[in-house]
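In structure tokens, the next block holds one chain alone, the form predicted on its own.
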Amino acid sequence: MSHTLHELPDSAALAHALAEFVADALQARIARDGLASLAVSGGRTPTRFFEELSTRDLPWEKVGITLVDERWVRETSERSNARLVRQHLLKGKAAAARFVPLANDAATPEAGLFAVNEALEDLAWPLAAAVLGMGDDGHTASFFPGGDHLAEALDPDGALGLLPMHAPDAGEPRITLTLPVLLGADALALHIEGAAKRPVLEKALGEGPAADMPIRAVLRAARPLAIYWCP
């Protein structure tokens, strides 16, 4: 599958370009269906993108936002992706959007899975846009090498849209949207920054099993992917 690589000079330019890409997808879905949903990734990389997207002139009251994946921590934790979204995206005009986090007060992702699934049902599906990240090990979402539910999460024909994930390098227990849900988005982007990530991407584009570098499952899917990278 032919993907589009957008090489930007810095993170500010990347944030602007990616915000335009996502805003266009949301606007197109709202024009068609009246509502639109967006799934974003957490971590350190998307902060500037969140800030940029929050300034876009969209009918945010018609937009639902969730996460691609989440660490199973409370929102008071600095490791919480939901906390990051609330601080940097759900502000200004975008404060009118509806946010559905992926973690709750249950002790484990397994125990909280049903309630999260129920909450997600209130969003407009399929997603209008999804923005993925990529770790140095080639993971994306919570598709970690060695993950206990990795095969299920990467199954293109899998029936489950949400899975818990425990992996040696994941730190906390995780919860993640599955590959079919992400591939079903109208617009799918991969957001990566830093010179060190470029060789990781090049390696992922080469041969080798997806279980070793799970981002390969996205890169090899029969759908276009917009890759945004800056040094």
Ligand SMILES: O=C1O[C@H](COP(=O)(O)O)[C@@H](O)[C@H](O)[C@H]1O
Given for the second form:
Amino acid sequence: MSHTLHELPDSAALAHALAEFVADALQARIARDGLASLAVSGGRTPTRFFEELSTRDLPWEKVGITLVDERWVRETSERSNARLVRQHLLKGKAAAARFVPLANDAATPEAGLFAVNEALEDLAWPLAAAVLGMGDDGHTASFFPGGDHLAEALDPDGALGLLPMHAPDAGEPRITLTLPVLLGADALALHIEGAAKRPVLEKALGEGPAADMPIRAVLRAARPLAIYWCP
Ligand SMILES: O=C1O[C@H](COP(=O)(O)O)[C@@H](O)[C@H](O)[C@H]1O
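Having seen the form predicted on its own, please provide the structure of the form predicted together with this ligand.
Whole complex next, starting from this chain.
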């Protein structure tokens, strides 16, 4: 376990600090390789961080962006993580970045998986940065308690980078990058906001199976993790 907890006073300060963290990682990889990739989370939390990151002075045409996970819905749905990225991150300076969504027109994530995998090959791997979120149930990405592919997704030696996921509390079918892909990022952050999520984090940092609170698989990984939290 090797995490650093950054406690910020509010959402604006957190967005600023996390945008710095991500921009630095992108800049470092671009300086080294000429290209860099970023995987971001969806849900309710990242909006302000996306807006802040989109203003950063980066060579965005050299940046590829994808999602850590996606709900298998059309982009017209309010539940679409891709929709959130398009609305709040791919704007201003960051509009020049290339976005590779994790969902397509296929009926199910299983049917669409091959095409998504092919599209992801256009990004520079491994990721320069990945930003995870955490649900109230301790899920991260689409690593849900009770998920039908959870064990495969959390296998640190797993060969697959992308998996479908169905879980009782997931809302809809999902698709998710797997743990080894996320842990392979140069810079890995966990973004948590709200007083209600602090006890969830504390509980996850305690003992218990990762299958019950899958964020534990990230918190227990032997690599640096920057946790950004504000009330
Ligand atoms: O369903 C999801 O939930 C988590 C947490 O979302 P939040 O609304 O509690 O911020 C998110 O990290 C994930 O990307 C998303 O698909």
